[in-house]
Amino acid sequence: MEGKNYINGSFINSASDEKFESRNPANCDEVLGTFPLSSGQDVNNAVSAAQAAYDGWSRLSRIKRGEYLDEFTQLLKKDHEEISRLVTKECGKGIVEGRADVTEGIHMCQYVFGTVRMPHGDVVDSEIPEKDSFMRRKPKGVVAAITPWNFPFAIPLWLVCPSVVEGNTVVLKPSRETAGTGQKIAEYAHKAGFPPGVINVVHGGCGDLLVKHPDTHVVLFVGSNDVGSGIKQVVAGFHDKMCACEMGGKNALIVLDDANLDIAVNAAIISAFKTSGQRCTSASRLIVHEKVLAEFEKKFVEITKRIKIGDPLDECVFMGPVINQAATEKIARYNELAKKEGAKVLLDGGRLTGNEYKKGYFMSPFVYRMQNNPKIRVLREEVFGPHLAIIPVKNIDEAIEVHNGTDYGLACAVITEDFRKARRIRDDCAYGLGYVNLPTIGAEVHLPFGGVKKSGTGLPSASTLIDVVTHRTAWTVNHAKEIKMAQGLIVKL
């Protein structure tokens, strides 16, 4: 694949001659495509195109804007399997997960399309009977969407679809690791006939230029806390720019003393090791009541040993590779740090070196038991890989304390048969996505997605993104022959 930027309705070469490659993390000898390292001029051109398209696009009926999205959705549905295989080859997650990624993106399109004939404002009573008051929404302008590699199809559509349907125009900057999937999104937007400039795609490491550009009005970001924190600081310097950042987690699955252990073990395996632990909602902590610890631990380790790791295009594979060499090195450092910090190692995982693994970035699960301690880094810092701590607790109070004892607050799950205990977890734990008798992963598009503390800005993505990419306006009409003011205000001239 020879990638190009998509600007103002055309696929064009970058103003820069520099290129980068997208490689298959399961076989790093395989180059999937080459893409432009976009320059400042490319970013300026994309933002200018979006700015120029904004007036015409925002004046269209929401229903007409939705019809473009419906055409886009139908094209995606026809090529579901082709896109799924590209997603799997670029980011390394199993083909079943690749298909789910594409399905989730299509679900987002369908959900947003379904809103275009629904009410999107309110009629509000006024204190004055002769007045009619309304709440209406208006788009904000040019949206910069900066997206990660681990959900290279779904997350861009989480951000792009609500933005354009509400009347904004978009510049998408996909991850360099999965630029091919970003290219495909541009191709389908082009085929769907979106007017030039409504959706633009620029490749390479140009996200900071989009954030700092004076003509981007909203920055939508999904990725690490370090990058997201930097974005928030930059955006704070503008009077007319805002951001919504989803920035990872140190998520936990809580197993209480009355838990169904079959559900608990399966939920824990899925939470910790789907996508090789490379989801912002992956559980890197299992908080387990000491009453069930021994039995749970035994079953969990036995099943983890049987996890099939290999070619992600193999339907039977549970874990594919991690994304790149830097990821293997980071995970290995945290594995060693856990040992230094006193972990009782239950499975000493690491880089796999057999012949079937030598061309890819394959790692096996690293599992350990450790008592909670606020000074221990591996229990506080996000690893983003198959690295898992089991933390014993004496009761639900301690479980809640341990859960909340990190700077993150994205996903939380509890395994219990007691609805009262589940309610305590619901009310007392800090999270954005909560689950009962389920894994920490599995978000659906019609629910909000976002976290608290270091996990996010409290402005979630997915269905509730409408609150970020529009602003509410008040519109009040006087039907009387004289001016009557609220709060009893009397005007004498």
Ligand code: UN1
Given for the second form:
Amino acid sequence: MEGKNYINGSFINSASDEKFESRNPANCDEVLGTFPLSSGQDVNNAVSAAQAAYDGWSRLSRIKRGEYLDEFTQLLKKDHEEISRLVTKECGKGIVEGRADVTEGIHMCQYVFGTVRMPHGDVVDSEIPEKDSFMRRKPKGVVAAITPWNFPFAIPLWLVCPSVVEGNTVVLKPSRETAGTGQKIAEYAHKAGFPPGVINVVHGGCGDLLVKHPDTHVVLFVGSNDVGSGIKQVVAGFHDKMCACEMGGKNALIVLDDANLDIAVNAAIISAFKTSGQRCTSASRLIVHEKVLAEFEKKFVEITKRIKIGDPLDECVFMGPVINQAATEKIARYNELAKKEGAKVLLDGGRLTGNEYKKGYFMSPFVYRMQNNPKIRVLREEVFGPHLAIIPVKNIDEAIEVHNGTDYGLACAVITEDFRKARRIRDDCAYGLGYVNLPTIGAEVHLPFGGVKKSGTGLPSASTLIDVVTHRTAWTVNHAKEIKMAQGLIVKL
Ligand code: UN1
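For the form predicted together with the named molecule instead of the form predicted on its own, what are the coordinates?
Time for the whole complex; same chain goes first.
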């Protein structure tokens, strides 16, 4: 694949000659595509195109804008399998998950399309009977969407679809690791016939240029806390720019003493090892009541040992590779750190070196038991890989304290048969996505998606992104023949 910038409705060469490659992490030699390292000039051109398109696009009816999305959806559905295979090859997650990623992206298109004939504001009463008041939404302008490699299809569509249906125009900057999937999104947007400039795509490491650009009005970011914190600082310097950032987690699954242990073990394995632990919703902590610890741990370790790791295009594989060499090094460093910090290692996982694994970044699960302690880094920092701590607790109070003892707050799951205990977890744990008798992963697009503390800016995306990409305006109309004011203000001239 020879990638290009997609600007103003055309696939064009970059103003710079610099290029980068997207490679298959399961097979490091395979180059999937070459892409331009988009330059400052490319970014300026993309933002200008988005700005120029804004006037016409925002004046169309929402229903008309939705129809472009309907066309887009039909094309994506036809090529579902082909796109899923590309997703799997680029980011290494198993094909079943590659398909789910594409399905989730399509769900966002369908959701957004479904909203266009639904009520879109509020009719609000006034103190004055002759006044009618309304909340009406207006688009914000040019949206910059900077997206990660772990959901290379769904997350760009989470951000792009609500933005454009509300009348904004977009410049998307997909992750370098999965630039090919970003390119595909541009190709389908083109085929769907979106007017030039409504959706633009640039590549490489130019995200900061989009953030700093004076003519981008909203920055949507999903990725690490380090990058997101930098974005928040830059955005604070502009009077007319805001950002919504989703920034990872140190998520936990809590297993209480009355838990159904089959559900607990399965939920724990899915939470910790799907996508090789590389979701921002992945659990890296299992907080387990000491009464069930021995039985849970035994079953969990037994099944984890049997997890099939290998070629992600193989339907039976549970875990593909991690994304790149740097990820293997980071995970290995945290595995070592856990040992230094006093972990009782239950499965000493790490980089796999056997013949079938030689060409890729395959890692097996590293599982340990450890008492909670606020000083221990491995129990607090995000690892983003198959690295998992089992933390014993004496009761639900301690489980909540341990759960909340990190700087993050994205996904929380509890396994219990007791509705009162589930309710305490619901009310006293800090999270954005909570689950009962389910894993920490697997959110659906029509729910809000976002966390608290270091996990997010409190402006969740997915369905609730509408609040980020629109400005809620108040519109009040007087039907009396004179002016009548609220708050008892007397009008005497
Ligand atoms: C992410 O890892 O950034 O809830 C997104 C889930 C998926 C989305 C994950 N639907 O696990």
